[in-house]
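Below you'll find only one chain, the form predicted on its own, shown as C-alpha cells.
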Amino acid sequence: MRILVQKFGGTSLATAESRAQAMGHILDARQQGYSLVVVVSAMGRKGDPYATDTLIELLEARESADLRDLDLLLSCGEIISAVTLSSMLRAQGIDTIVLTGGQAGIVTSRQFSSARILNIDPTRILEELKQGRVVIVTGFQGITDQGEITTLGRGGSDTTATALGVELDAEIVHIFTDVEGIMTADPHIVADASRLKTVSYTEICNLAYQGAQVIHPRAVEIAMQKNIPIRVRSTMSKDEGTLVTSSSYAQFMEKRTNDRLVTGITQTTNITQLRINIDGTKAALKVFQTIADHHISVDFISVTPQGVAFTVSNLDVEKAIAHLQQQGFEPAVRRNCAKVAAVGAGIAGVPGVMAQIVEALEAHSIDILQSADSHTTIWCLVEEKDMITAVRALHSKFCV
C-alpha cells in the first residue's frame, strides 16, 4: 500500500474556492494510486469564523480560562474543517471517514495547550485505508492515556502530518499552504525571492527556527527520524513546490544545477538586546539562573569574563529587567532590534562567508550589534529599522 499524507493549512480551507482546490489535490493523488491520509487545520486565520484565534476570542476572560477547557474549545476548529471537507468528497462519490486525533491513535503527554506526541497506534487508520477510504484526521490534537483531549501548540497540524507519515511509513508527506514552496527570502520583503526546489531537513529547520513560517521545525525533525520526504506546496497550484529531504540527496540535486552556498535569508523581529557588565563566571551564572528561574527564553547569547549579552522577546523584556535589577544587575537595554540570518549547508567549512556578510551590510551603513554562527547558520543582530535593507542586501549578495 502506497501511503501519502496530505496536510491542508487554514488558508487552504478558508474559502469554497480553496477547499475545491484542496479536493482537486486529493482526487489527483487517488488517481496516482495512493492510499490517502488527509490532515486538516482549522479554517482560515484570525477573524475567520472557525479559526483557532477566533475561537480563543470567544472567551471573554481567556487569561483565566482553564487550559483543559481551552483545548476542548480549540479542538472544534479542526473537526469543523474535517467534516466540511469530508462532505465535499462524499458528494463526488469518494468514501471518507473523519477521525479525531484520539480516534486516529495519537496519544500525547498531559500538557494541555502544548502537548507532545508520545505514541501513535495506526491500527484504525490502516483498517480504514484497506477499505479504500480517504482518512481525514483532525490535526493539532491528540488524547492522553486518561482520555483527555489535548492540543499540540502552534504548528501542531504540521506535527500531526509528519508523525503520521513516520508511523505509517508513508512514501511522502505533502504540506499544502498559501505559498508555492520554500523561498530564498520572505517575498513580501524581497521581490525577486525565488522558490527552492530542494532543501535538507537541517536547512529548513534552521530557516524555520530563524523566522521562516512555512512549516513548523518540530514537524521536520520528526520526518527526519525516518527519512520521510516532505513537499511544501501551494494549494492553488499543481506545481510540486519544494522537496525537503536528506542532506546528501538535497546536495546532490542542487549540485546538478548550482553549488549553493546560502540557501535562504530569514528575519526575526520584536526582540530586545540586554547587556550586563559582570565580574567572572559566577556572576554570569547568576544572570542566567535568574532568567531561567522566571521562565524567560533567551537567545543570541554572548559570554565573556567582562560581560554577557543576549536577546529576549519584547513580551518578556520588562519582566527580565525587573528580575535582574532585583539581583543587583543593571542591564543596558537596546530595544527595537531584529535578527537576520543566512542559512545554508554550504556555509560549513567555507572561509570568508562572514566577511561577505559584513561587506554587504557595511555597504548600506548597517551596524552589526551582535553576531553568532553555527554549522549552517550565521546570525546578525541589527536595529529593526535596518532589517528590511539588511535582508535585501544579504539576499542580493548570496541568493541572486
Given for the second form:
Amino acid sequence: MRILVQKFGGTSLATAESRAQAMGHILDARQQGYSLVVVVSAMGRKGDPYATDTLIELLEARESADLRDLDLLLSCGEIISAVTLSSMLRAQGIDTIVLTGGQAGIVTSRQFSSARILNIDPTRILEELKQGRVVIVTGFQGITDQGEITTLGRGGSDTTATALGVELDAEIVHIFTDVEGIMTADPHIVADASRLKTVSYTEICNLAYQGAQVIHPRAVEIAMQKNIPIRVRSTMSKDEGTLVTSSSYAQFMEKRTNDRLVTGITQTTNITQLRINIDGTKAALKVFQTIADHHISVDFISVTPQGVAFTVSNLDVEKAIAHLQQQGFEPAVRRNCAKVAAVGAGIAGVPGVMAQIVEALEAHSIDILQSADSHTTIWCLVEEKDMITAVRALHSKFCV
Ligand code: ASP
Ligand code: MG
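Right, the form predicted on its own is done, so what does the form predicted in complex with ligand ASP look like?
Below, the chain from earlier opens the complete complex, with every other chain and molecule after it.
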C-alpha cells in the first residue's frame, strides 16, 4: 500500500472555493493510486465561525477556563471541518470515513491543551484504507488512556499529520497551506526572495519566520526521526512547493544545480538585550538562576568572567529587570533589538562564513550587538531599525 498523508490547514478549508481546491488535491492523489489519509485543521482564522480562535471566544473566563472543557470545545473545530470535507467527497462518489484523533488510535499524555502523542494504534486506519476509503482524521487531538479528549497545543494538526506519516510509514506527508512553499527570505522584506525546492528538517526549523508559521517545529522533529519526507505546498495551485527532507538528501538535490552555502535568511523582532557587569562566574550563576526561577527564557547568551549578556523577549523584560534588581544587579538595557539569521546546512565546517556576514553588515554600517551560532545557523543581534537592511544585505550576499 502506498500511503500519502495530506494535511489541510485552516485557510485551506476556509471557503467553499478553497475546500473545492483541497478536494481537487485529494482526487489527484486518489488517481495516482495512493491510499489516502487526510488530516484537517479547524476552518479559517480568528473571526471565522468555526475557527479555533473563535471557539475559544465562546468561553466566559478564558484565562481561567477549565482545560478539560477547553479541549472538548476546541476538538469540535476539527470535527466540523472533517465532516464538511467528507460530505463534499461523498457527493463526488468517493467513499470516506471521518475519524477523531481517538478513533484514529492516537493516544496522548493527560496534559489538557498541550498533550503529547504517546502512541498510535494504526489498526483502524489501515482497515479503512484496505476498504478503499479516504480516511479523514481530525488534526490536533487525541485521547488519553482514561478516554479523555485532549488537544496537542496550537498548530498541532501538523503534528498529527507527521506522526501518522511515521506510524503508517507513509511515502510522504503533504502540508497544504496558503503559501507556495518555503522562501529564501520573507518576501515582504526581500522583493527577489525565491522559493526553495528543498530544505532540510533542521533548516526549516531555523527559518523561523517562513518555517514556523508554515509548519510546526514539533511536526518536523517527528518526521525527521524516521526520515519521512514532507512537502509544503499551496492548496490553491498544483505547484510542487518545497520538499523538506534530510540534510544530506537536500544537499544532494541542490548540488546538482548549485552548491549552496546559505539556504535562507530570517528575522525575529521584539527582543531586548540585557548586559550586566559581574565579578566572576559565581555571580553569573546568580544571574541565570534568578532568570530561571522566574521561568524567563534567554537567548544570545554570552558569559565572561567580567560580564554576562543575553536577550529576552520584550514580554519578559520588565519582569527580568525587576527580579535582577532585587538580587542587586543593575542590567544595562538595550530595547528594540532584532535577530537576523543566515540558515544553511551547507555552512557547517566551512570557514569564512562569519567573515562574509560581517562584511555584508559592515557595508551598511550595521552594528552587530551579539552573535550566536549552531551547526546550521549564524544569528546576529542588531538594532530593530537596521533589521530590514540587514536581511536584504545578507540575502543579496548569499541567496541570489
Ligand atoms: N486548529 C488548531 C489551531 O488553530 C490546530 C491547527 O490548526 O493546527 O491551533
Ligand atoms: Mg498551522
